[in-house]
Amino acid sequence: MTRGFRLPDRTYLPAIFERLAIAEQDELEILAGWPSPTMEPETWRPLERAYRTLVADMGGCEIRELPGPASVESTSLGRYFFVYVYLAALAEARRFHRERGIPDDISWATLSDLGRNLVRDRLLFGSGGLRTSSWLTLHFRGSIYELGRLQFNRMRVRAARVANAFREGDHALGIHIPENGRLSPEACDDSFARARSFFARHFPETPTRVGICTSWLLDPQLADYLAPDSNVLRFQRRFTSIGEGYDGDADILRFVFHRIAPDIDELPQRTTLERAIVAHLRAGKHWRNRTGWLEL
């Protein structure tokens, strides 16, 4: 039976923070706002509600939107509300991993995406916190796993992604590219090989042969700026494109520059990719998030 909302014992927090790649500055703010069951019910109940929403669907494949705090606060408790929910769910996530036989190194590498998201939020907003809940619901419900350079989540094909190679409702793996290094062909080959054996071993009930990726990295317009042997274009060529995609300007600014609605003239242009993005936007053009699929 799932326990109620309960945070880890503070004695174990240094080790937990290290495992989850939570930076010292975030640690201090998390501890400053640490919730207690003795606080006002109107503050405690939303934490319980969000926690129960999360763990009630352990093993679920769809991204979930968790209910948030009763009001938007500028306090540490308000800004780190969802961090406390994930810390409370850590024991359930780890138990799910153990029951599935997930190796410890993969379990912690996956869950440490929490720390990376905290770093990104601080860069984006200029202060600590976790403003959105949905992405990490995959991690703390046992749906997504980091296998080397890439992350893979269990999913089902939706109508908008149906192609001749697969059908609506088929099991598939979503493919994601964390911000943690070069996207070399060798690293990607290793991740795909690991994914094939990992999901066959740990989730045999949902056999999967298709991987699907939606990203600005699959925008064919990048070929107008990057060398044919660039890692980005090599990654693109692995996929068969589906549909026309949707506007990707916000995502590319968020993930490459860690900015929201910036002044284009203030963006750095240190790399070929950064210069390409800026030149494209200055020309009045827009980037697209595109979807592609491949055989695993």
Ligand SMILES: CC(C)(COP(=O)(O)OP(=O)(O)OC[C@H]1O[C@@H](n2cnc3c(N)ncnc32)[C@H](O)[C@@H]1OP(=O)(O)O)[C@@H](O)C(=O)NCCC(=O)NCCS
Second form
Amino acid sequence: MTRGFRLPDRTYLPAIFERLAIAEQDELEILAGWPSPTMEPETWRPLERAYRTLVADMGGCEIRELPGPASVESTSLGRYFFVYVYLAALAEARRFHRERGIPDDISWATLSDLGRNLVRDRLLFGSGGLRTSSWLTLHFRGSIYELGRLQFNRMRVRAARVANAFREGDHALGIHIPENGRLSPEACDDSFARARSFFARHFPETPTRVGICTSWLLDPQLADYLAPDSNVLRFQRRFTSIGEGYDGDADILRFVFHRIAPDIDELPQRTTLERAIVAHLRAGKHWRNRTGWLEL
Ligand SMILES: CC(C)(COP(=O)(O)OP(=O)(O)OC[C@H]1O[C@@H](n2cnc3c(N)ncnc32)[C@H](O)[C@@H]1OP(=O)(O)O)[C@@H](O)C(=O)NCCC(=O)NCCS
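Can I have the other form now, the form predicted together with this ligand, not the form predicted alone?
And the full complex, kicking off with our chain again.
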């Protein structure tokens, strides 16, 4: 049984904000918009609805969009709507982790992606908030885990059969690369090794050795620009490509420059990758998000 939408007691908030890597600037805005059950029902009810949608699917692996606020307002409550939903669901997420025997450090490292996403949102939109809900539904339903450098989520294969390796509907682990320093091969080796034992131990009912990644990092066109021993190309070479991918211009601009639809003449040109992205687009070419798989 889950309880209704209830935010954590204020006395616990400093410790919670710290664990979730929520920066002071966000903390102040979150407190400023703090919802209360005495507020108008049309504001309170959407929070309850989003919370119920999330916790009703605890342990679920499909990425989900939660129902949002009644109106998309620029108030703190509007911009941080999903943060309140995740704060209310924190107790459920932690209980799920405990029941699965997930070590505390992995539990908090995983959930602290909330703070990292707030930083990213502020860079993208120029003001604080969390505009999309879907990515963090994985964290707060216990379906993704941060194991060292990489994150892994429980998923089912959507691609068609690949030789004898896997076929549609099989269990697999999605691989994600948070923005958290460089992507050294050693750190990746360590994460892959941890993923193998972690999921076998904590989720033995869905055994798998298949890891799948969809990202701008797997676009083979990057090899025209980056050094063969760059971390991105070394990461890319671990994977066998599946399918043709899809347009990746928006994603590469978001992930590398933290910009939505920028004027490319105004983008910084400090690094090889920054110069590559702009030169490629100026030449009228496009980046692609590509999918690849590997055996864990
Ligand atoms: C993935 C990531 C960690 C790789 O960084 P890395 O380990 O430094 O990568 P490489 O060694 O291959 O870097 C090669 C070149 O690209 C540059 N580069 C790599 N990532 C960069 C970034 N995000 N912004 C600007 N330049 C970057 C490096 O500085 C280097 O250029 P230089 O030799 O002129 O300095 C980094 O791009 C990142 O944090 N990205 C954001 C998260 C992300 O995109 N995740 C995937 C989501 S699908």
